[in-house]
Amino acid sequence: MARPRRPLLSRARIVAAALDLVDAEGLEALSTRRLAAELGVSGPSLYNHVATKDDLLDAVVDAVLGEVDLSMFPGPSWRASLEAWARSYRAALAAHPNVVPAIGQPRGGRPNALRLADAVFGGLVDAGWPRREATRVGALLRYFITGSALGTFAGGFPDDAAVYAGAYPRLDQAHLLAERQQEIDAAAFETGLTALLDGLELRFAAVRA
């Protein structure tokens, strides 16, 4: 029998095939008619492995939040089991930004996304963390690290020197920070994420206490 001249359509393909388009072209690219086309299939063959276009997304945020690391839980110290989590989470949104805006808006469900709370968690809880402590701390990480993702600081300062000149007087380096953007962001996302974990710190002593 002769073999088909196309990869047999699955699943995992069809939101292999997503996640190009929407990391390409953004979000407003996808819709099943032009995934069907990137695959060469007939648009009701994508059917057979995705109900709708919104069960199409969110295989693909979730296929974004299984590339997360969590081998670091459970670990010898919340701490550095959070931070190299946050970092892992961020490295995942920066490999796909245009996936962020989806990401930011969850819905239930998602197998990566249950997997990655139920890491993050358990691994607090375990830890020494009251219940609710816990699901408090994993929600505000989650914020910082969704939110740092979603743009980047530098892009709201024009790179001509003349449009500070006068008017924003204190603001005479902005025209510099375009060129030093990925610099800026990783360096501002490490600062933060420290900030949090000291404060963490403390408020980890003070329910323990």
Second form
Protein chains: 2
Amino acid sequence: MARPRRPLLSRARIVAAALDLVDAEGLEALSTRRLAAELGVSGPSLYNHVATKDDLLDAVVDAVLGEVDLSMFPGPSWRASLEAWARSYRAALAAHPNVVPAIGQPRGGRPNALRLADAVFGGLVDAGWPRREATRVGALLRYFITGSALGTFAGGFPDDAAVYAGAYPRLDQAHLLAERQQEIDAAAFETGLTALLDGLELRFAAVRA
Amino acid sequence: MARPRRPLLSRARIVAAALDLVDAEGLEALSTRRLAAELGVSGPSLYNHVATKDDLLDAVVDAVLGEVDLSMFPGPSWRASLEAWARSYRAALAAHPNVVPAIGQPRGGRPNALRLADAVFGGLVDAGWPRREATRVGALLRYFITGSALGTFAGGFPDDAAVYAGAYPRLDQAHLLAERQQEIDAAAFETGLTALLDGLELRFAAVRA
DNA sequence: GTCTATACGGCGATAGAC
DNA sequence: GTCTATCGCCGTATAGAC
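Now that you have shown the form predicted alone, what about the form predicted in complex with a further copy of the same chain?
Every component of the complex follows; first up is the chain already shown.
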């Protein structure tokens, strides 16, 4: 084959297939040859639509960010909007746990990351937050949400807690069991989100006074 | 050369050299061949002391966690201890920014991660937090700190903000400049830490009542 | 402009000699 | 516990067919 009458590939199709592959088999399974095979095409063909593998990975991450619901902005209460957004953000990452480790290697050029920032910033400013404060609040919530996703979905303690018995006197076995980790993470996210929003309410009052 | 009379390598020496290499040239520069060359040895020799490259990377991350100061536990005030710990944690990550993206791929087996968890959990319990709450508080603070490090040290928006002019109506140019990002991140960390601790004080009062 | 085939250098990891 | 040799995979550059 040479040039087909209609293109077999497109950036969108490549990114979608890459996300499917990562979801199904993990980040390690994403190689250009493997992905090309999945698309019924030869390896180097991808490079007509994608600059490098890092570029592709960035696009995959951005596709996940594109699933974050932003319909809560604008809303009647900045607190309620932020809370809904945080849960929606976390849910999008939870839907693609294998992608989560890749959020650690950003290279810029993620349109949906900016779309998120724009919506949150705008919502906060409309609710009366000073612009500089709104920037910080958006960033700090993102820190908490992505950090939580990383802690939660990217693995953690090994299953065999007995190895550590005695070495860490304050931790009991419950902390070290992988099965327990999931419920700890869910509860920690909820507790942290509430604490963060409570603290931000205090700040909002102080900053408007 | 065959077997030397005294070992040329040790796990500790390998991990230290790997951390130096990553600090100096970034994560991508860390290959078994390159690291071996740095140690004056042949590539496969490393495998006598390290199981896989992932094992090595885990050990490098754990070495950074080993630099986190924990002397604030136990302390007179859980809030002050937590605040000092958060800053010390962030400082350790800031000292090794190139390692930060690797915290997203944990595989377990990081003794210093458990050492941190043990100290924080113990400090909170001693201060009167119920055990289940203390577990969550330790986790949620870790989320915020690591998420913040990732957002801060692992790169972000591209330098050329003009590209995005108009597409994201609520963001002004200040958000998009890389130089601004550092001060935004520092301020967001401080704001978030204060909000989190304020919110946790409310929770502490409620939980003890 | 979009595909194919081929090729290069580097990678993580193993096998076996000393 | 180190060496050398080697394997199979990787990202991707290049050249050519249509």
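Rigid core (definition): largest C-alpha set, two forms, superposition within 1.5 Å. Because the structure is a prediction, the values reported are computed rather than measured. Positions refer to the first chain, counted from 1.
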| query | After superposition on the rigid core, does the Cα atom of H175 shift by at least 2 Å between these two forms? | reply | yes
| P76 C-alpha moves between these two forms by 2 Å or more, core aligned | no
